[in-house]
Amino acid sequence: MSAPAPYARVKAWLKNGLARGRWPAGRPMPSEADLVARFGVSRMTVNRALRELQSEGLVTRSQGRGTFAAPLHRVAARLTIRDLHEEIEAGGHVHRARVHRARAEPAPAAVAARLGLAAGGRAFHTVIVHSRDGVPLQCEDRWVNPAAAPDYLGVDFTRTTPTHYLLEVAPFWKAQYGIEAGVPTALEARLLGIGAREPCLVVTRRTEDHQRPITLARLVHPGSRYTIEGGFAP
């Protein structure tokens, strides 16, 4: 087998630091001069190195002033995990919070596995539906893990989001998603006020950081009410 190029050596070696925690969100990288030193290799073959780990949302770049750790919550594969709050706010939009169900209980076998939680083992359960001007537009459903975030049902999510508070509680490193068109539960339904067999978008998103699952979520939303949009330029 042929050994790495040079650029991959450098990538590998700066993304398992920040893999391992090595730099936090924000904190300087090493610089290029540092790098060029430390492998024996170009200015060119570090900045390649550098310019992959920004285009995977790994790093920032700052013209003058170096290159620095993103925030994980960046990681998602270029799906960024934004806020219901915000994105609805920026569209002009009033946002409302109606907590359903914040409690611990035993989390399902299903659940519990996906959390790396023994079987019957407790886990915080929230029920919350997101409304824009005064429409139900989500029902989220939502299992976090106690070991990551333990004080997450003394929050008030009327005033905050989940998404939000486990961003900065708990950011995450690695992130798995799923969306599809399928039909809410009895309660989902009740909750939403749509009928049983509205057709809706579910999103189920599963986030972890260096050591344990942190929360497993099943967003969903009235086909009839909410569109995923997006642009793109050259």
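Requested next: the structure of the form predicted in complex with the DNA (the form predicted on its own having been shown above).
Keep in mind that what follows is only the chain, not its partners or any molecules around it.
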């Protein structure tokens, strides 16, 4: 059991003070010089502690003015979405994918627009149902820009998830998400084995490259079987 590093000591001290409301938001916190004197460490060390707190969103700093407790009003809580395959296997369960469609099709107008294709252009379309221990958990309806992943249709999606494959051949640069509640389409209800009016958690995701959109996915989860969970500690 070794002593924590000095920068970590400073950081912990500050974090603790922040947690118990010392330094009300808007009033300046100790300056780097103060902390140097208080802890007897060099300025680079306290700078690192403060910079990390800043990147964690706990303080705001501005040149010439000082360091301030971040207005926590912004509850900016983060939650993460993981690859379903990993999530299932990490929990010690069995993941299985059933491919219901995998072919090139003319993209509907709305899809073509969001994929940056000409109206009526062809794109790869897969519909895959992912299950955990035999229970369908997600229906993944995905369109892929052929320019970004030309060999997409050659992949065996019972062994590799589209997400995983696409990350390898076309790492994304930007992504957008939407999470909403909705009802499944008739096809989705049938594939998932649920009622037509059962509430579903619908995640839509679009990723792009530097130049072009890569893929557009609609992930439908039965509300009774899937929850996105997250924790958050400042």
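Only the largest set of C-alpha atoms that superpose within 1.5 Å between the two forms is called the rigid core. Note that the structure is predicted; figures quoted are calculated from it, not measured. Residue numbers count along the first chain shown, from 1.
With the core held fixed, the Cα of R22 is displaced between the two forms by 2 Å or more. With the core held fixed, the Cα of K11 is displaced between the two forms by 2 Å or more. In the core-superposed comparison between the two forms, the C-alpha atom of T185 has shifted by less than 2 angstroms.
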